[in-house]
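Just one chain is shown here, as structure tokens, and it is the form predicted on its own.
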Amino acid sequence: MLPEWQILSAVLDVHSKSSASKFIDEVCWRTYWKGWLELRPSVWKDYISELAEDRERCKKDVDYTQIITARSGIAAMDAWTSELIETGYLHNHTRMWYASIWIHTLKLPWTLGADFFLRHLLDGDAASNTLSWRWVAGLHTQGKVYLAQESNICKFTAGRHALEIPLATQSAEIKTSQKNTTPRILAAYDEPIPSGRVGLLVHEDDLSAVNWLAASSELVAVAGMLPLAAYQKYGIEEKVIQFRSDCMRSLLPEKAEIFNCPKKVAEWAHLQKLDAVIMAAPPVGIWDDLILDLESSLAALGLVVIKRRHWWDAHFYPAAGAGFFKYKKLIPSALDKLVDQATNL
């Protein structure tokens, strides 16, 4: 709902770059994760394949069943599980502690933990969630894992959570088929917008497209799409779906419709006599198959789907092929552009 550039633009209205540098870095981590996965789509596909295998292998695993139902007997984990299920949110520190205990102490498959989070988090994001779990597991950066420490948990929870079990001091042995493949070359998404009637389709991964894409062309119609079948396929909880639906409704024009499948979008495009549909390029993840179905459905009517990438993502994604600290060098120039845009409003 709030893209990185909008958040940081608001931050820079009241804080200097230096005083807000830590917060700026944290926000830019989300762009880094999305860019990293965008450059390596096979990592998501491998995760989905491995998840299916782990789910089948562990479907009768008592430890797994008890932890996802807040009945593990570990008070802290059960409290966090309950909070996640009830609110759809966990603090970032808690997410790291939880993943570390899940992987290294309880020796449960990281894929199942990532899946559990993705199904319940209101801000669930294929890149940030999957790659953060891989990072904790030690799969993202060779030789680096994250091991939760009881002293750290006690300090940042003000002593509310004691651990009834000793935490792992060494990383678990992770068996995985995943590899960090060579980054691909990103599509430019510079196809010209044809003259005629153009409609905007908004998806949940970039609701801000209502603003930045609408400014790029003359639109005759706007609609949204929430892929319910895909949500069901990935087990996304109803609370999360409703949250995203409410967010989309709050940002779309009052009379704009929200569709749940490519077929309905094609019917809308036909009814509106559109010559093309423009949309923000969906990131790697749940939309992988959907975008192909959407393009096919519209192609059957002689229509094209024109994808665009916001300048913020286009600026950062190509630099996400390696580590964050190399990528971080691009932050100052992006912030300068935000400031210039605000000044020229």
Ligand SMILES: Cc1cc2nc3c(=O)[nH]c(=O)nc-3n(C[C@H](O)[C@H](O)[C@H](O)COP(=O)(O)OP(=O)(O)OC[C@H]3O[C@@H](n4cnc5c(N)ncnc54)[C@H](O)[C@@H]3O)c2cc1C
Contents of the next structure:
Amino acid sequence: MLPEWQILSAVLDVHSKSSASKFIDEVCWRTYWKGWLELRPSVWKDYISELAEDRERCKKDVDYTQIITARSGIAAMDAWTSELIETGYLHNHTRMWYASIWIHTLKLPWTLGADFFLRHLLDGDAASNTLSWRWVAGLHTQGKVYLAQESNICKFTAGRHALEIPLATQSAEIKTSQKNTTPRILAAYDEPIPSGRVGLLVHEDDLSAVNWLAASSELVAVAGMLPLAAYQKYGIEEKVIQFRSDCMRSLLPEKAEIFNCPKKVAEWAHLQKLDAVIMAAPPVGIWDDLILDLESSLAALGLVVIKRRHWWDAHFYPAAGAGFFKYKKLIPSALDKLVDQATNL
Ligand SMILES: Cc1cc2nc3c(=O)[nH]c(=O)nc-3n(C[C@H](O)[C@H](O)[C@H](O)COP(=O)(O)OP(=O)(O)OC[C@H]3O[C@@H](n4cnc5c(N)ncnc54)[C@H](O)[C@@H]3O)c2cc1C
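What would the structure be for the form predicted in complex with this ligand, given that what you showed me was the form predicted on its own?
Below is the entire complex, every chain and molecule, led by the chain shown above.
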């Protein structure tokens, strides 16, 4: 919701680049995953169709049902499941252990685990979540899987959790149609803004657009969109929707309305006599179909949708085609620009 550049700008106000370098890298992982998926949208589509098949196949699977209701009988997994459901959060280590036990020890489909996380995590993100599950499963980097170790879990949880079963020491056999496809060329999103009345539409993936897009054009109206039908389609929990709605409400101007479907946005645009709607380009994920609906609802009224990509994403995304360590070389120049432009985020 708050993008990486905004978080890092706040961090650099109080810490030096060198003292915050580990944290900066962590935050840049998020941009990396987003860029990686943006370059390969078919990976998300494949995940969605594989998920539908796995869900059908496993709907009566006892292990699956028990694990997602915190009744697996493995105390650690049950505690983490309850924590996820209650709080909408798990620490990064726990997410890795959980995914590893799910995939390699319990031999459940990774897609169902990714779906379970996406439905409950307050920070649920199509790119970071799907690609992290793929990484644990060994689908991301050839020959590399993540296998959780009991000693590591004991060390970092101070022995709090019993593991009643031995953890897998080798990868489960993963049947998948997923491939790491060749990266596509990204759209530049640099079409000129037509003259006339322009309205800003803010979506939940980048609430900071209310600042950086407002600074780039003369706006006559601002509104938000929370895609409720898409949330329902993906089974996103009510608590997560409420969290996103509260975040959006707190960042939009007081009088700005929040819509939940393209039709309502089109009505607003019509009422405001807009000629164009500008918005941050939504990332690959749950907005995939929605953006097409939105564009056609507005086109029916003769309005264009102008999409923009923040310079931070435009800087990093093309480099996310390769591994993180090559991509990481772009961090220093991005931080320099961030410090220079701190007033215009
Ligand atoms: C199986 C699995 C699923 C995950 N699902 C998500 C998800 O849906 N959404 C999500 O944002 N992250 C996801 N992550 C990455 C990471 O676990 C979370 O970003 C992190 O735990 C969030 O907690 P924090 O804010 O306390 O992070 P901190 O450790 O304080 O890190 C600060 C910030 O850096 C970013 N970050 C840190 N590590 C990563 C990482 N490995 N990948 C991407 N960003 C990172 C996040 O924006 C995070 O808020 C997942 C990781 C795994 C292993």
